[in-house]
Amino acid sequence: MAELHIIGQIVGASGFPRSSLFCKWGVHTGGAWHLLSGLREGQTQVDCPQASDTAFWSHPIDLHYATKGLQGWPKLHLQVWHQDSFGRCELFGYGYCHVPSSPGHHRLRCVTWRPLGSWQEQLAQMFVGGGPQLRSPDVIYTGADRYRLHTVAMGTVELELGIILRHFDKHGVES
């Protein structure tokens, strides 16, 4: 079986309207992919920067997959959340990016977005907080119904990933 190692970190996020951010992340793969070691999902700590608008997490990612085919190449999906001074959490953005398919060191910038909602929901969000969320987070990376959503752009999450491919050449894939 061909193997894929993903070793890196979620560096941080910038461009969001408020600080005190954390990130929930996960990896989605097709049916031919098997996780040999590592965690399929996780969450960073809350970073509350004092001097800049950039949240630094340096959250490690270390995954080892085996596969029999290329279909369903891994995708990282992200949710960026804001935690206020009362400990309440508010969704600030969804995003996803494909794991690079070439070996080596990669710096990725994952843009995020959030659902806009109706004008009533937007008004309530200004006064009460919260806001619309996706019923099914699968929409983040499948794209099936994403075209129907009304969204607004949010900030950017930066990732550093090291990719190691093993035995792909034995299965007819040149790297």
Second form
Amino acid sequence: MAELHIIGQIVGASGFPRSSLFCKWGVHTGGAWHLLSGLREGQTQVDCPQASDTAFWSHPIDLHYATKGLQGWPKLHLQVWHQDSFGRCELFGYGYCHVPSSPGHHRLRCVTWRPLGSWQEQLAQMFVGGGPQLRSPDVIYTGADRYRLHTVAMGTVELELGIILRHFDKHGVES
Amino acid sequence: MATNNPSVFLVMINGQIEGANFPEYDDLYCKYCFVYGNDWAPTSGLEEGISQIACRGQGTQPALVWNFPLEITFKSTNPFGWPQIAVSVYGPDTFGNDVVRGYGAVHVPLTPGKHVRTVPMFVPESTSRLQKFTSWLMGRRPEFTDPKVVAQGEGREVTRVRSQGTVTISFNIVTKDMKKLGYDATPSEALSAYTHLQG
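For comparison with the form predicted alone, provide the form predicted together with its partner chain.
All chains and molecules follow, beginning with the one already shown.
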């Protein structure tokens, strides 16, 4: 059985209209993958940066997977939310990226998007906030029903991930 | 001396906490400690330390410099729980009390070689404006009871923080027997450059 270690952190996010942000993240894999240790999902702290416009979370990710096949390589999906001073949470973006498949240190920038409603909903959103959200989060990382969505681009999330592979070359896999 | 079937691999970490960039604060010192999983154990070196108190330079050197050495070697059977360095920075406030100016953590790099990491620092925020004013007056700011909490992912969803400043740390990493145990952490471009030199 081959093993994969994902060791890194969700560094932070930039390019969003407001800055008191947190991120809910999760890792989705195919059926051949088995999580041996680590947390496959979590939620970061809420950060309001003092000086810069980048929100920094430095949320550690440490996952150990064992696998019998290459299909269903792990995908990291993110939801960026904004928390205002009253404690209300508003969705600011969905995004996903594949975990890198080559060993070593990688710096990733994951782009995010937000569903756009009708023009009445957009007008209401300008005044009271809120806005449409996805009913089930798997649309974030699957392509199945995307053609129904109309979205607008939001900021980017920065991640630093280190990948260690074990026994992949014994099974003849080059990466 | 070297066995053909090693059961542990070693990671040797040399480096320094070079300094910090806090635009609003001066006279800062830092504490570091290494946080690691259950499969890891330090074999030599210091797991924690406190630096000197440093002031910003004048003129063309606005940075704050500690130049604080890090030397430690770990042995492990499993990359899970890879060591992280958790840094906390403290300094005086207007009344002279010692308050926390930032917490941060970063994983020690996975690959051998020289690496520089810039770690963002954050402080926990008070819940209300009254608490914020009281803590400013009394000199007792919100702090984490255990600085190692910044290296963990659980329980973070209930904290609100404010990020201010960064700390720069440089590492030189040497690993032993990771390849013999089957672990591949080297990027492929480095490998292809190496085989080009060989053949």
